[in-house]
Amino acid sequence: MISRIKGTQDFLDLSFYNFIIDQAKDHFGAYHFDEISTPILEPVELFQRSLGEHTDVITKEMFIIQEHAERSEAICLRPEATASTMRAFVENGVQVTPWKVFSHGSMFRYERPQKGRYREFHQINIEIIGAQSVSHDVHLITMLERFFAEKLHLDTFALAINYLGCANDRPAYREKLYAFLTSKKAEGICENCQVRREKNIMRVFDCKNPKCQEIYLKAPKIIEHMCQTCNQEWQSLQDQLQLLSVSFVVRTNLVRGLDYYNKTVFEFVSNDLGAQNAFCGGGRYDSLAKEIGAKQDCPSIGAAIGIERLMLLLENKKAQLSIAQPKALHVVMPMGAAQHTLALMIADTLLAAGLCTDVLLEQDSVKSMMRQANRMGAAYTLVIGDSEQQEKTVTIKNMITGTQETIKQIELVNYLKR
């Protein structure tokens, strides 16, 4: 037997998955976000230039498609969607800003599979491209909080926020952080953090090593080394969230894992998910447009929701959610080959009337067909034998109550709709 690739999954029932997507479409549509779609295949260079050469995604997690000898293009399976969305914005010359869009689909990262983490995983991405004011940050975060709390009825999550300052704040802060990381106070940091200290210093805060995290509690904080404008925006962000009744905690070591982030960063987390506790995260990326080839910067903010992790959180709440139930199934059962044509014609009539219908066309006993219809979850079976064919009738059995009745074929649709 050939098994699926490790870190991937089969969805044999999409009702729960589609419920989340449908709720997202309804909610984000109400906030005037348009749905878009971008390719799963993208140039490797798009992510090398946007995510940062020393991020884990680039150094360890990219699925790069092997080049053909006669072609020089380097292609990968997209590891995230923000860079793809910005590429679509720049390449297609979108003029209207803010461009408020969302998308959903598969992302790919080569990493060790564990609870809530897959090599092929699914995300909903939300972006506001051309968003200068910090009030856009508030609007996006509030929209997400309302989605989780009011649409999906989650009550075991928290919002963590931080502010990373602007490009002018970074050089002085990096110097102070480097001095701390090379002092006795930071003795004992892991080898990975020692590498990051030299190559991409703010990534040290992404380390999951408990000892490192304990050390970093004493590290200089970026929010204490920001310019006046960033301090004002940071305060405005907190004030507006409080006025909108959005609860949050400030987590000064929150940096997110990608280099394009600046200023506002945030995560929605839940202890119900274990170690991988973030199910939504995002932030500002004011310089991303220029990084991928635009003539000028385009201040923006976005977020990604991990659908698998959201499904884990909602698993115990499915009964409280208005997940669409399958339509009542009507199974047409011809008793022999002589009734096949009539069975197909009756099924066609039921389908035209909007009734969910299937036909059993294998030669079998009534008892076996009834068992099969029961396994299929049929609400009604419609038996057509020699007598029904001659008398232009159908014998209908209610699979829930066990009652049955023979009616004229011409009255079938009205009877079933009642």
Given for the second form:
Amino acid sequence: MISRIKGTQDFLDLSFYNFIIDQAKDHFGAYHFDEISTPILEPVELFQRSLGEHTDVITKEMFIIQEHAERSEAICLRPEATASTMRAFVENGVQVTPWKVFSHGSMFRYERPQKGRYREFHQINIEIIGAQSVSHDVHLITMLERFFAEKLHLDTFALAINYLGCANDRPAYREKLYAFLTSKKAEGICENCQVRREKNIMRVFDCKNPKCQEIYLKAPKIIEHMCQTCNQEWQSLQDQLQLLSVSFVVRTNLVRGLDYYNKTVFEFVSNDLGAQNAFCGGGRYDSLAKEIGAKQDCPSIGAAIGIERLMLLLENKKAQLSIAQPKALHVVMPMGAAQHTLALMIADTLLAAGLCTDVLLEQDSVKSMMRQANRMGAAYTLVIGDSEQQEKTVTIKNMITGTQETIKQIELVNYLKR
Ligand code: HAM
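What about the form predicted together with histidyl-adenosine monophosphate, after the form predicted on its own?
Complete assembly follows, chain above in first position.
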């Protein structure tokens, strides 16, 4: 048997997945976000330039498609959608900003699969491109909080926020952090952190090692080393969230895994998820446009929701959500090949009237067809044998009550719609 690729999933029932997507379309649509779609295949260079060459995604997790002999560019399966959305904005010369868009689909990262972590996973990605004011950050975060709390009735989550300062704040802060990490106070940090200290210093805060985390409690914090504008914006972000009744905790070690972030970063987390506790993450990326080749900077903010993790969180709450029930199913049963055409014509009439209909064409006994219809969850079965064919009737059975009657074919739609 050929099995599916490790870290991928088969979805045999999409009703829950589609429910989440429909709710997202409804909610983000109400906030005036338009749905877009970008390719799953992108040039590797797009992510190398934007996510940062020392990030885990770029160094370890990219699915790179072998170069085609005739092509010079390296292609990959997209690991995330923000760089693609920005590319689409720049490449298509979108003129109206803020450009408020969302998209959803598969992302690919070669990570070690575990609960809530896949190699092909699904995100809803939301971006506001061309969004200078910090109030955009507040608006986006509030929209997400309302989505989880009000639309999906989630109550076991927290919002963690942090501020990473601007490009001008970073060099001086990096120096201070480097001095701390090479001082006696930071003796004993793990090997991984020693590498990060040299290559991608802010990421040391992401270390899962408890000893490192204890050491970093005493490390200089970026929010204590920011310019006046950043300080004001950081304060304004917190004040506005409070006024809008969005609860949050400040987590000064929240740095996120991708290099394009500056200023606001945030994650929605839940203890119910285990180790992979973030089900939505995002932040501001003011320099990404230029990094991928635009002439001008375009301050922006966005987030992505991990659909699998959201589904895990909602698993026990499904009953409270108004997930659409499948329509009542009508199963047409021709007793022999001689009734197949009539069965298809009757099914066609029912379908044209908007009734969900299936036809059994395997020529089994009535008993086994009834059993099959039961397994299919049929509401009604419509038996057509020789006599029904001759008399232009069908024998119809209500599969819930078990009652059975014979009615004229011409009256079927009215009968079933009653
Ligand atoms: P990210 O934090 O890498 O951010 O991913 C966002 C969310 O996707 C995570 O919080 C998690 O729920 C889900 N996720 C990530 N990796 C996996 C995986 N291997 N398996 C299952 N779920 C996963 C981004 O992707 C940014 N592009 C978000 C963003 C948009 N920032 C600005 N705009």
